Every structure is written in structure tokens, then in C-alpha cells.
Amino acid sequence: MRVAENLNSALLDLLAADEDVFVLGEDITDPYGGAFKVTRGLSTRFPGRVLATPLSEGAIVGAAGGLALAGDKAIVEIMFGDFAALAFDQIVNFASKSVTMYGRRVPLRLIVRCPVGGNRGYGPTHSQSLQKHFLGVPNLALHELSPFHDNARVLAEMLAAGTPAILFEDKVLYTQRMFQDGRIDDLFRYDFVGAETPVARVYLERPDEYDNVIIAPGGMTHRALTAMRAAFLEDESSSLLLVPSRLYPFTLDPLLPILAGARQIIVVEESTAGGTWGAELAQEIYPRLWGRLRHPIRLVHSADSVIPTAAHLERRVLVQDDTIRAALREADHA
């Protein structure tokens, strides 16, 4: 099953199991089924609860927030995650605050789905990764789509928390296959670490034998794997990859023994530098492992630039597998 199909199936199951679930967004109804076809077939099955909306991200998220405040469960698709900026007020000043500003805790079950990321040639305003702009907002959880994490469980966790959440979905993942049964290919295996919000752990032969640890959200998975394969085959350097589902708040405790054993910790993301998820993660790790780290945590991110449309220029700006490969090579020689 491809990642987009897994997400579609998870949404369908939610709608079938709970009549209080609504899905809203631009062009999400059949026959179009959304810009990336994630909602294909849903409006045919649930015509009164899968609703196409006008082109106003603020209005969509505001209406969904109102549904959630009234006790329903609302899932919004932002056609391109870049346009979540137009709904920033509704997310930050209404939805997230409504949980705790009425004198008692009020569950507000709202999920905002944001297709993000480049490498598709969509240009400066349709290719960004805006995760860092939503970090640190009280009562707002951030998740990212992953080829390891079943979306039925991810969506259920987001709704059960009773607080608004954003699901960032790197567009390059939609057509990739979900990994299953602990096996990726002839070289890599994976398992999960932690119980509440498990983190996928990718390793070579043994999960306790590695030189470097890469922490990366789901959209970076395949680029990280390509870099890790090259490092192993060319330099005999073994790396371990950690892929979380929930980016914020981040549960660090189960990972501390793994991180403590690394020669170098590398955090990779597609956002540009400055106030990033990687920087937030680093400041959580430093006080916990200060006496055991061998080197400073290395942050890998995209160039300080708008994202070009031309493929060869876009590649120069965004993090690629060779960007991660270069960071691994530098780590091995540090």
C-alpha cells in the first residue's frame, strides 16, 4: 500500500466508525478527490460529512475549529501547506487557545493536514516546509507523515489527545510504499522505540551497532536511507536512523540510550535554518546528554533561499541525499 492510500484508508475508517467526524477542504470531493487524491472516494461514501469549501484557508479552519469546539471532530485539508499561513490566526489564536481559556479544559479535536515540501517543481509558494513556524504553541501538536507509521493509529492518537494538531505530509511520500514487517530492503531493517508515540528505528544488521545517529522526519526518510547506504558501502560507516511521527511535543526519554552511544548526532529537515525543529530538538538533548556527547549536534537544513521552480536549481536549495551524505562524511572525520 502506498502512503497516500494508507492515509485515505485511515480517513475512510474514521468516517465509518464515528459519525461526528467531518472532513473539509478545497476540491476534496469526488470526482477530483483532492489535489493529491488523498480524499478520493470519501465524499461518495459520506456526502454530508466530506465537504468542499470556498478558497479561504482562514474560513475553512475557522469553521472546522467551530465544529470541534461544539464537540465534533474536524479534519481539514490545506491544498498546499504553504497556505497554512493564511490560517495561522485561526490555528494559533483560536483553536489552540480554546482548549484552556474558558475556565476549564475543553477538548478541541481538530486536525489540519498540510502537504509540504519540494522536489516537485512547484516553485517558491507551493514547496515550503513551514513546520518551524508552528513550534512551541501551547496545546498544538505537530506530526509528520511517515512510511513507517500507520496513519490509522496516528490520526487516532491526534484526535484522542483532545487538542488541535497539524499533520505535515511531505508530497514526495504520497507515491512511496509503506514499509512493513520490519524490513525495508536487502540492507536495512527497522523496529519501533517507545510506546506512547513510537519512533521508527532503522538499522543495518543490529540496532545496537552504529557510528552515527540521524534524526529526521518522515519526508526525509528515503534521502537519509540513500545517504546511509552510500556511507556504508563506500566508507564502511554505519548509521542509525530515527523517524518520529510526532515532532512536537517530542518524547525524548526512550531515545536517550541510543543517542548517548552515537559518535555524532545529525538532525535533518527540509526547513531553512533559524528557529527550526532541529534546533528545538538539540536544546532538549544537550542538557540531558551534555557529559556524554562526543561532538556538537549537527543540524542539516535547506539553503537560505526561496525555492526555485527549475529542477536543477531546486536541488541546490533543498536538502538532498548527497547533503546528508556530506554531513555523514564530515562526522566520520571529526
The other form holds:
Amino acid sequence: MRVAENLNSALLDLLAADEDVFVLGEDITDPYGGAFKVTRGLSTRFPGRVLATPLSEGAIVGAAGGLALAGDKAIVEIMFGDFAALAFDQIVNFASKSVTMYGRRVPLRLIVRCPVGGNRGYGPTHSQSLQKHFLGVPNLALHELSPFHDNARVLAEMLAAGTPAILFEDKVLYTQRMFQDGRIDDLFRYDFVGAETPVARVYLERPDEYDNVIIAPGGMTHRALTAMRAAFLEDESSSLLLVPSRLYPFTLDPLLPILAGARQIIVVEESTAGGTWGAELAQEIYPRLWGRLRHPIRLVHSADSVIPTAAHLERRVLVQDDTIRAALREADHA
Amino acid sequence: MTVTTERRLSRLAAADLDTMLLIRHFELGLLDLFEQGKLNGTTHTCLGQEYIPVALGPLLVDGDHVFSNHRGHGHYLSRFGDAHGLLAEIMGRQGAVCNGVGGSQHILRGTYLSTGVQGQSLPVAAGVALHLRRGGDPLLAAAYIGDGTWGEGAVYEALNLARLWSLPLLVVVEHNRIAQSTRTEDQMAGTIAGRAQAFGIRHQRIAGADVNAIRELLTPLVEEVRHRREPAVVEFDTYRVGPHSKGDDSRDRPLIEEAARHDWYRLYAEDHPEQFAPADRRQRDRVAQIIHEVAARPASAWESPCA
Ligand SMILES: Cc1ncc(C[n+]2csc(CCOP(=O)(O)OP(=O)(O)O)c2C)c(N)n1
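Any chance you could show the form predicted together with the partner chain after that form predicted alone?
Expanding to the full complex; the earlier chain stays at the top.
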């Protein structure tokens, strides 16, 4: 099953199981079914609760916030995550604030889905990874789509928390298949670490034999795997890959024993440089593992640049598998 | 269409007059507390506009949602009459409606909510109206906004949704001719009526402060919003008698005097002196007593949900 299909069926199941679930977004109804077809079929099954909206990101998220305030569960699709900038006020100043600013807990079950990321030639305003702009907002959880995490479970976790949440969806993942049964290919296997919000752990032979540890959100999975494969085949360097579903707040505890065994920790993300998720993660890891780290944590992210449209230019700006491969090589020679 | 209510104000029921005077003295009390350095932060009083939420009061029912804004003390007091809870909220004392976290501009109580960001509430109110519409009961979401807030794009996104989806949304505009320090004519092209019309949304302008006449006029309109599930904009042509927040009135004298000339408080005192004087005294004393009582309370406690 493809990742987009998994997400689609997770949405469908939610709508079917709960009369109070709404899905709102631009062009999401049939026959079009959304810019990336993630909502295909939903409006036909649930016409009153899957609503195509005008081009009004602020009002869509605001109205979803109103539904959530009234006790419903609302899921918004922002056509391109870049446009979440137009809903920043509703996300940061209304929905997430309302959970605690009235002096008592007000649960708001609201998910904002944001297709993000580049390598598809959409250009500077349709290719960004805006995760970092939403970091550190009280009561706002950030999740990222991954080929490991079943979306039915992810969406349920996001709604159960009772705080607004953003699901970042790297567009390159939609057409990839969901991994199943602990096996990725001839080389890699995976399992999950941590109970509350499980982190996928990808390993070679055994989960406790590795040189370096890569932490990467779902969208980087395939690039990381390609780099890890090359490092193993060419340099006999074995790496572990950790893919969290929830990026913020980040639950570090279950990962500490794993991270403590790393030659080097590498945090990879597609965001452009400056104020990154990796920097946030590193500052959480440092005090916990100070004295046990063998090398500084290495941050891998895209260049400090707008994201160009032409393929040859875009490739140079965004993190690719060879960027990660180079980081692994340097780690081995550190 | 504009409706100008009678120049001479009709006699109010005692309870209505009491609520208007409670709000008046509450607001005056706040300004006084600020002057004495006993309040933290800022606050926006609704001096001169007290009659608006009082007029709307009985037209709204318990299940209706009310969205208030920065100038919301009158909205709150007309709905709940709870001056102790509101003052405690503003002073950070025990018994505060929101434990002192929200303060003057951020209040949630039942289906009543205020926020301090202009324009933000209308899309949220539209979402709540969508919820109410689906619920099937004839309930509505009412949102108070000022004239200056019509500069925010969120207002138009919400109006579009409300008309498109036939939402029971009542937009109550308190057009007090000014936003902070900027006169409306310096920031609004065209009119609110024209803007409502552009969306095919019914608009009603109301001048004058005759509560009974306003109610009579608005009763059928509010019923239509409720039962036919169509949004409407009600625009009150009103006057801000006091400063924007505290002591920051930059208007020229003639403008301040014009506002004072239209103050319902003065007009009503002239029209009904025998009813007004004792009621006024009672509410003034009552508010003084409430201030005394609340100021003596211990600080509010907040169990931070993040801790
Ligand atoms: C988005 C936003 N911009 C600016 C402000 C600061 N501010 C608070 S009240 C106000 C004036 C609002 O004017 P209006 O809507 O006419 O209401 P009034 O104060 O006259 O009641 C301003 C600019 C704000 N709270 N929110």
C-alpha cells in the first residue's frame, strides 16, 4: 500500500467511526480529491463533513478551530504547506493558545495537514519545509508522515492529545510504499522504540550493532537509506536510522541508550539552514549525554537559500542522499 | 437601511438600567484603579457603548455562542452579571473567571469567548456556526467587532464562508468612529454596508441608544439568523466616550465633546432623572463594594497544565 493510500484510508476510517469528524480544505472534494489525491473518495462517502472551501487558509483553520472549540474533531488540508503561513495566526494565536490561556484546559482536536518539501520542481513558494517555524509553540504538536507509521494510529494519537497538531507530509512520500512486517529490503530491518509515540528504528543485522545514528523525519527516510546502504557496502560502516512520528515535543528518553552508543549522531532534515529542528534536538541531547558523546552532533539540512525550480539548481540546495552519504563518511573519519 | 431610534430615550426596565449602570461604574472603577497603579497591563473600557450588549441580551439564548473582543467587559457583564469574577480576572485575584491567565481580553465561560487579536474570532465563529447548523437547533454564533477590525482580511474570508455555507452568524459591529487613535474615515474606504452587500449579507445600521427600540427592531432579524440560518451584520452607530485603553485619548476636544453629547448615560439622566439618580447611586456603591471585596482577596492560583 502506498503512503497516500494509507493516509486516505486512515481519514476514511476516522470519518466512518466518528460522526463529529470534519475534513476541510481547498479542492478536496471528488472527483478532484485534493491536489495530491489524499482525500479522494471521502466527500462522496461523507458529503456533509468533507467540505471544499474557498481559498482562505486563515478562515479554514479558523473555522476548524471553531468546530474543535464546539467539541468536533477537525482536520484541515493546506494544499501546499507553504500556505500555512496564512493560517499562522489561527494556529499560533488562537488554537494552540486556547488550550491553556483561559486558565483551565480546553481540549482542541484539530489537525492541520501540510504537504511539504521539494525535489519536485514546484519552486520557491511550493517546496518549503516549514516545520521549524512552528517549533516551540505551547500546546502545538508537530508530526511528520513516515513510511513506517500507520496513519490511523498517528491521527488517533494526534486527536487524543487534545491539542492542535500539524502533520507535515513530505510530498515525495505519497507514492512510496508503506513498510511492513519489520522488513525494508534485503539489507534493512526495522522495529519501534518507545511506547507513547513510537520511533521507527532501522538497522542492519542487529539493532545493537551500529557505528553512527541518524535521526531523520519521515520525509528523509529514502535518502537516508540510500546513503546508509552505500556506506555499508563501500565502507563497511553500519548506521542506525531513527524516524520519529512526533517531531515536537520530542520524547528523548527511550532513545538515550541508543544515542549513547553512537560514534556520531547525525540529525537530518530538509529544512533550509537556520533555527532548525535539528538544532532544537541537539540542544535537548547535549545536556543529557554530555560526557558520553564521542563527537559533536552533526546537523544536516538544506542550504541557506530559496528553493529553485530548475531541477539541477533545486538538487544543489536540498539535502540529497549524497549529502547524507558525505556526512556519514566524515563521521567515520571524525 | 438605517434605523435611527427616538431622540428621547424610552424608559428602561429596572434590570436593564441596572446592568448598563453596573457596566458604566465597573469601567470607571477600572480607570480609577489604573490611575492608582493597582492594575497590571492594560484594559479597554466600553464607556458609551454599554447599551449595545444590554440591548442584545434577551435576544440571545443560553446555547448561543458569543465571541467578544478586547473591549468586552460590557459583553461579559450583560451576559453573566458577574462583576466579581471579571474584576478578579482583571486583578489576578481568587475567583477569577480564567484564574487570571487570560485577563481582560481573553475570557472563556461556557459558550462565551473573547480573544485579543482583531479579526481572529470571525472565522472561529463561522466554524462554531457550522457546528450549530449541523446540530439542528436554532442557535447562532454572535461576534462583536469594531469598525477598525474591518481592515483585517480574516473578516472577509469569514463573511464569504458564512454566506456560502448559510451559517447562523450574527456580526455585531460597534462602529464607534475610531480605532485606537485612527478615525474611521482615515482607514476605511467605502462603508460596512457596502462590504456586507458585496457578499449578499443582510446589513442593518442602528443609530441611537434606545434599548427598547433597538430590541424591537432586532428581534425579527435575530430570529431570521437563527431559523433561516443566514448571516447578518448589525452595525451600531455609536460613540466611544472614554479613551482607547487608559488615558490615551488623542482626539481633538470637539470630537471628545461630540461623543460626550451622545453618551446614553447623560441623555438618560436628563430624560428620566427620577429613575436614574437612585439607580445610579446604587450601582456606583455596589461597584465600589465589589472592588473593595475583590482587591482584598488573595492572588489567583493557576495549575499550569504544562508543568
Ligand atoms: C491583529 C491586531 N492588530 C492590532 C491590534 C491592536 N489593537 C487593539 S484594539 C485596536 C483598535 C481596534 O479598533 P476597532 O476594531 O474599531 O475597535 P475599538 O477599539 O474601536 O472598539 C488595535 C489596533 C490587535 N489587537 N490585533
